[in-house]
Structures are given as C-alpha cells and as structure tokens.
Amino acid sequence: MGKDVIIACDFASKEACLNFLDKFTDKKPFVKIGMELFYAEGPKIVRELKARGHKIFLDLKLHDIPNTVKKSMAVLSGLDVDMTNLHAAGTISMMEAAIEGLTRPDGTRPLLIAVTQLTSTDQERMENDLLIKEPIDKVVMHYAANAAKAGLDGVVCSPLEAEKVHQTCGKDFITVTPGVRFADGDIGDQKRVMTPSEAKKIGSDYIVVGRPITAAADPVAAYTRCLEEFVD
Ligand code: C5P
C-alpha cells in the first residue's frame, strides 16, 4: 500500500483553497475535501482540483438507506475521486451497496473507507445516547471488521487504533489516520495525537494533516517535513 500524506483542505471557499494550493508548485499533494468546502462550492471544486493534478479524498461520510447510498456513490465515482467514505453504522448491506454504486463499468473504483465511531463520541455518549453498551474499542473493531466483510478497503481511525485494526482486519486493510502533530507543534483541539514518524512506526497507511500544514508559516516546508517523517 502506497503511504502518503493527505492535506485536509478545510477551507470555506474555493478562493481560500486555491490560494493555499498555489503554493505547491513542485509536487501536487493528495488533498481531502470535506463537507464544508464541498457544500460551499459543489462538485466543480472536485473537478477543478483533479484537473490541477491532485489526488482527492472526498470526505462526505455517507449514511442512508442502501439504495440511496448506492446511487450517490455512483455520482461520486463519476467525479473521479481517488478515495471516499461512509459511516460503518449504516450496516454491512449499506456498505455493500456503496461498493456496487462506486464500481465503474470497467471494474475500477475509488478506494472506499469507513468511519467507525467518530472520535467525538466517547464511551459515555455511546452508552447514553446510542444505547451501545459494549466497550468502545470493541465497537470500533467490530465496525472495522464489518467494513472488511463488506469489501471496503479500510477505515479512518485514530493513529492509536491503527495497529489493532491491522491485527483484526489484515495488514492490507488501509488505515487513514488524522490527529497528527509535529513533536514541537500545537495540538489544538485534537486530544490524542501522534507525530508523522510515530504514525509511520505503528503502520498508518495515510495520515490526514490539516492545521499543522494549512496554518504553518511555510506550508510547503511543513508538508515536506511530513513526507520526510512519514513516507521517506
Ligand atoms: O487540522 P487537523 O490536522 O486537526 O485536521 C484533521 C482533519 O481530519 C480534519 O479535517 C478533521 O475533520 C478530520 N478528522 C479528525 N478526526 C477524525 C476524523 C476526521 O480530525 N476522527
């Protein structure tokens, strides 16, 4: 599995996003487009960034009835994204329908990964709000195993869970891990963080890095540092 650094382009407008990406004149980074930018600018932002040579992780976290997810995934596949995602809580049949929708007539498809439990959900909220009484680690691994069973390629998870996900679902099952910070950087609102080199050591396949690059004085230097620590 090719390891890479994905920059979370959490911008509110196309102008802010392009202004940032214009700094990268050499290597075009793999970028994540989330709900904020997608809902602000629509599918044309995906086409535009693809045309500029970026690989794209479209982070829209689909969760609906299987038929609706299948049809929506067919639309996203037509946008030629490289990776997209959904909530494993939608069940195995929703995930299988998503794969069907995503698969193009020639048999190719973008990578599909699952969100297990959001990192904003803790044990207490899961028990009280969702009435799930099992330990959260067990729930996360069960959802990851469901995703693997449905034929998905991997999960988004905390770098701290990546090793266990690989043990549970196999080493080829992709782990995409946010919550990455430089050893000498601010952690901001992330609670459990890892450096790019630690994430490499525990076997993350892709790291998703936002503010340590987007808010850096020199974003290209910060990106290069991530690549050196994580990939090289
Ligand atoms: O700026 P920062 O590096 O914290 O950005 C991390 C990115 O990863 C954001 O786009 C955030 O929404 C996303 N993410 C996360 N934790 C998760 C899932 C996604 O931080 N569990």
Contents of the next structure:
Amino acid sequence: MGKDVIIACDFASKEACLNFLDKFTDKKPFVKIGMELFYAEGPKIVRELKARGHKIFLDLKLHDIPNTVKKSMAVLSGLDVDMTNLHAAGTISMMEAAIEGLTRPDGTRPLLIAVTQLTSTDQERMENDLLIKEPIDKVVMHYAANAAKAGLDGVVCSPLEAEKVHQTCGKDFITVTPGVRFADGDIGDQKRVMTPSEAKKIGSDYIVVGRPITAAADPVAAYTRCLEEFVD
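I would like to compare: after the form predicted together with cytidine-5'-monophosphate, may I see the structure of the form predicted on its own?
All you get below is the one chain by itself.
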C-alpha cells in the first residue's frame, strides 16, 4: 500500500471546490469531501469529482444505531468513493453493521476507517467534557483495537499515535492522520499535530492536509511540498 496525501476540500460550495481543483492541471489529488461540502452539494459533488478522476475520502463520520448505519453505508457504497468513515465510539456492533451495509453484492467495498478521538480533543477535554478518565493514548488504542476486531481497514488518528496503532493492530492496518502542518505553519485549532516528514517517519499511511494547502498562496506548490516530504 502506497502512502498518499489527501487534500481536505473543506469548501462551502461546488464552485469554490472546483475553482480550487482547477489549479491542479497535471495531477488529480486524492481529496476528502467532508460534511460542509457534502451537505451543501449532496451526492452530486462526489459523482462530479469521481468523473474528473479524483480518488475520494468521504468524511461523514457516521455514528448511530447499527441498523441506521448499515442502511446509510449501503447508500454510500453506491457513490463509488474510495474511503469512508465512522466513529469507533459507536461500538463494535455498529462497525460490523457498517461493513455489512458498505459491501456491494459483488463483494467489493470502499475502505472503511474509524475515528478514534478527534485531533481537536486533548486529555483535559476528554476528561472534563466526555468523562473519560483513561489516558488518551490508551483510549485511542482501545478504539483502534475494536475497529480491527470489527473488520475495519484502519483508523483516523493523530500522527502522534500512528506508530503505536500499527504496533497494536498490525502494519497493514491503515492509519489516516489529520492534524498535519508544515514546520513553519500555523497549527490552527488542532491540538495534536505533526509535520509531513515526521508523519512519514512514524508510519502514517495517509495524511489529510487542509488549510496548509487550500489556504496557501500557491496551493499546487504546497501540495507538491507535502508529497515531497511525505511520499518521495
């Protein structure tokens, strides 16, 4: 499995997203469609970006009762996305139901990964807001192990946790890591961050990069820099 950089297309409209992607004349980056863009434009934006040749990570973070998630994943499987996700906090039974719904009649399905703890969450917030008193590292590894037990392909985790996730769940268990910033950049509202080159060293399989690319003066150059630091 090759490493790749996924651009977080966190735009409020199809127009803004396409204007951004039109800058990439020589490459078709792997892109993430999150809630903002999907809720604004619906499934048609997924179909349009697929038609343009982009791989798509549909980042909707499903979390509901198992039957609802199963039926929702069955709908998403028809969009031909390459990767989608849910919250590991939804329990093993929910994750198992998600795989069942996501799997097409021919046995194929997109990659399915689980969110462990959001990169905006730190130990203090987890304890005070969620009443989870265990160390955040232990919580993330427990959620990752549950995802592996349920048959998922990997997890979304902080790059600070990617190496230990592989130690816990195996080297083929995918780690998709947001919270990546350039060494000379602003960390924004992320609490647990790492540079692309650092993420490469500790074994992240995919990094998700948003504002350091989308808000850059030269997005193509920023994307190329990410590739050079993380993939090459």
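All values reported here derive from a predicted model rather than from experimental measurement. We call the rigid core the largest set of C-alpha positions that still match within 1.5 Å between the two forms. Positions refer to the first chain, counted from 1.
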Task: Rigid core fit then Lys149 CA moved by 2 Å or more between the two forms - done: no
Open item on the list: If the two forms are fitted on the core, does Ile132 show a Cα displacement reaching 2 angstroms between the two forms?
Closed with: yes
